[in-house]
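Listed next as structure tokens is one chain, alone, in the form predicted on its own.
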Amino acid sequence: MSARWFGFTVGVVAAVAVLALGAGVWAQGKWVAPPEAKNVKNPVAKSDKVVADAKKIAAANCVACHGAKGVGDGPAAAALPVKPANWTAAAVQGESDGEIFWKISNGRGPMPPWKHLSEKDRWGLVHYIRTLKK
């Protein structure tokens, strides 16, 4: 065997490899925040302000994947191997504030964690969540 076609062979090798070991990552079950924080309470208080700001941030930084509406339509999504949170679904809706708050820090699978935006920012974008109940 040539050294070219060897290392073109590796290189496949490992390239596939790589994917099966990705899909490993993007293959998991429900995402459940742990339990202690389901009890969490969000300590930013409502407000016109709060939302607004935090549908700025959304605009800015969640969009691509949860879509305009956060049913999870947004241009990104359709590459995903995971897609995207409904966060108008039911499902979303019923989770507590703190376990929303949980996901948006920690991320997970394409979902990253958005710690570098302050608490007090993360808090808001779970009120922008609550608006967008059906």
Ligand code: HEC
Second form
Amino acid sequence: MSARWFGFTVGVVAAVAVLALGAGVWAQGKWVAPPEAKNVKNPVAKSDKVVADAKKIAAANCVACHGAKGVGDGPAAAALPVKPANWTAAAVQGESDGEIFWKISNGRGPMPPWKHLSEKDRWGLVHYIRTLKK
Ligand code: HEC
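For comparison with the form predicted on its own, please write out the form predicted in complex with this ligand.
Now the full complex is given, and it begins with the chain already shown.
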């Protein structure tokens, strides 16, 4: 093989590897929480204070991607290869509290895991997201 062909071949192999890696990381398909997360009940009672506190936590941590109204149009969203979920949509609202809590806790791809927020704060965020139902 000539040096030119060798260089071309290496280039093609590298490009395919990068594409395959990209597909593995980003073409993730539907995000489904594990079945055991589904029936976990929200242990935090809903109140105006819980919702107001969660709204502040969301403003500080989530709206950059999910947008001020939670529709997924935050300023950082445009740069992401996977679009942030629209919290007001049936796809999110149709999930159980336990599933939403699990996703907030574990994250996926550009959605960071939020286990460093207390469980109480994460359940509060679930209550807040529920208030955005269309
Ligand atoms: C860096 C951008 C970013 C930030 C910050 C972020 N998210 Fe996300 N979020 C995403 C992306 C992207 C997805 C979609 C992930 C996927 O489908 O693989 C997502 C998905 C979700 C989902 C899943 C919806 C569903 O039912 O499938 C929930 C719930 C969620 N985010 C809540 C939050 C909360 C609460 C915060 C703040 C504590 C937050 N996110 C902060 C980017 C972000």
